[in-house]
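Starting off, we have a lone chain in the form predicted alone, written out as structure tokens.
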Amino acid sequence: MLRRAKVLVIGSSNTDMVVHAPKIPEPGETVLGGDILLAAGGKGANQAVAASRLGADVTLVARIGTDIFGDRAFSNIASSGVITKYVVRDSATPSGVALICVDPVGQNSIVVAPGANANLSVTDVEAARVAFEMCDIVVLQLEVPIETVSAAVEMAHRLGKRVVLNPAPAQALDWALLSKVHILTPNQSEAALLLGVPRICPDEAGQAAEQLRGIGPEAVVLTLGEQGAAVAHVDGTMIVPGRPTIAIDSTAAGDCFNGALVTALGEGMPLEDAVAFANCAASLSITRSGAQASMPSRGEVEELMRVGRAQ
């Protein structure tokens, strides 16, 4: 039997509103779209849900707003199984927001209203200070300010646990702070940014992982949708494959593929097992709509890498 993963997410926790349209608009453009929809999201949230509906035992440091917003966002995280101790609820700021348009093969297009996720704070990462003694493994975004961010990843380092950056949204980031990651997360356009390349073609992406990897990072898995993700570490880069699938909403795909892989790290599986086992779990998130509403359970990741096809 695998030991349970214990996984210490910093991150953000927004409400998502998700409106079903023809198109993703153009600048300047008007499109008439569906009903809209009130969804519990934030990368940092997501990813800790994620990481609990897997089998993790899950801490996040959060900071949410006293408002309606953050009344659901804190009930749906804690029901989720999350351990909300260190999720601050702040009076100052209202709840982070975001505003996503899906098109109909489940492209999106978001734009992000930070709210108290821009609070969160060094002081709230070093209040956690017995979370990451007690965690095997940490993951971090970049929905929260940069400054919280490599505290969090200093801590880290200096109490000997593994760091998980997933760099998103796409910013660029000091060398410094990369050289204490141990695996580094970034989809294609988030890789082009920090390589300074205008983009990063499929058959492209072994060798920019291995960019990457010269960077600093222990190891890079630049995840690929459904064609996988390629991932250069000491042993090599190699691609590990997707899984086909009919996508209906991509929203959070790569928050599941980032809460599924430290979850399978924290088990102690291999590098190229536990990309695998994220793969399949991003690939059941995008047959459904919303975020965190998307993300499967243990049971439903098992069965799929036993049959092959997500439904």
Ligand code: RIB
Second form
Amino acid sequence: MLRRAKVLVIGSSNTDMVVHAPKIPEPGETVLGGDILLAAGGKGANQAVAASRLGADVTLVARIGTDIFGDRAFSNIASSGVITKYVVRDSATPSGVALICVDPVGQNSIVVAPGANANLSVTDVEAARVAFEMCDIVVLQLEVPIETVSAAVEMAHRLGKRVVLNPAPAQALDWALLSKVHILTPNQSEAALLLGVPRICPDEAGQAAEQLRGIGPEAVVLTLGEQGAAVAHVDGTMIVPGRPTIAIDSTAAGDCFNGALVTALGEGMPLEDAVAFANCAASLSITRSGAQASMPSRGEVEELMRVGRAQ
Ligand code: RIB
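Following the display of the form predicted alone, present the structure of the form predicted in complex with the named molecule.
Let's see the whole complex now, leading with the same chain.
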């Protein structure tokens, strides 16, 4: 019988305001798009919902305002089965909001107004100590203050828990922090920023993942969109191929990948298998609009692993 993963997510919650448009505007350009869609998002909450839908027991540590956006965001997370005991309702600051433009090939550009996410504190992390003790694996992103991320990584490290850090949105990171991370999951642009190079092409991804591993993490999973992911770990480097599909909206595909990855690892899957599972989950998520709304079920991912191609 499959062991249910116990996943702890420390991160953001946003309300996404999404417009589909014929193109993503250049600086100074105005583009007419479709109707505005309000949807539940935020990298932390998205990863929590993804893992919960895939069968993990998930606890989220986050801050959400007491405004109407916060009410909707909170109830979406709770109704997805995520444990909200450590989601603080913050009356001092508005809820996080993301403005998202999606083009006809599913690519997006995002601006985040962090709001209450910026108040997620070291004290909030310390207050969730029991959740750290109870979990198998901790996953974090960079949409909350870096001191909070560092405190959470420290606590997980002290308690001997596995830590997955999804370094999104991209920012330079302290190498001491990275040495306490088990698995780092950048995309190409985040990996380029961490390595201080202008870009990383898919055929350089294995080498880049290995270089990042040299900075400290035990393993690096460098995501390559539909081409899959480059994995660098103690036994060497490999590409785990993706599942190409027709993209409708790539928003939160990385969050889906990370939520699926920690679910599979928490269940005890070896890293390569967990990455293949996460590739399938992410490929399903881009065939649908929205962030949390696009997260697939366990049955859908298992079916895709069996038959091969997302519709
Ligand atoms: O990763 C996608 C997410 O980034 C969106 O849901 C948006 O809220 C921003 O946090």
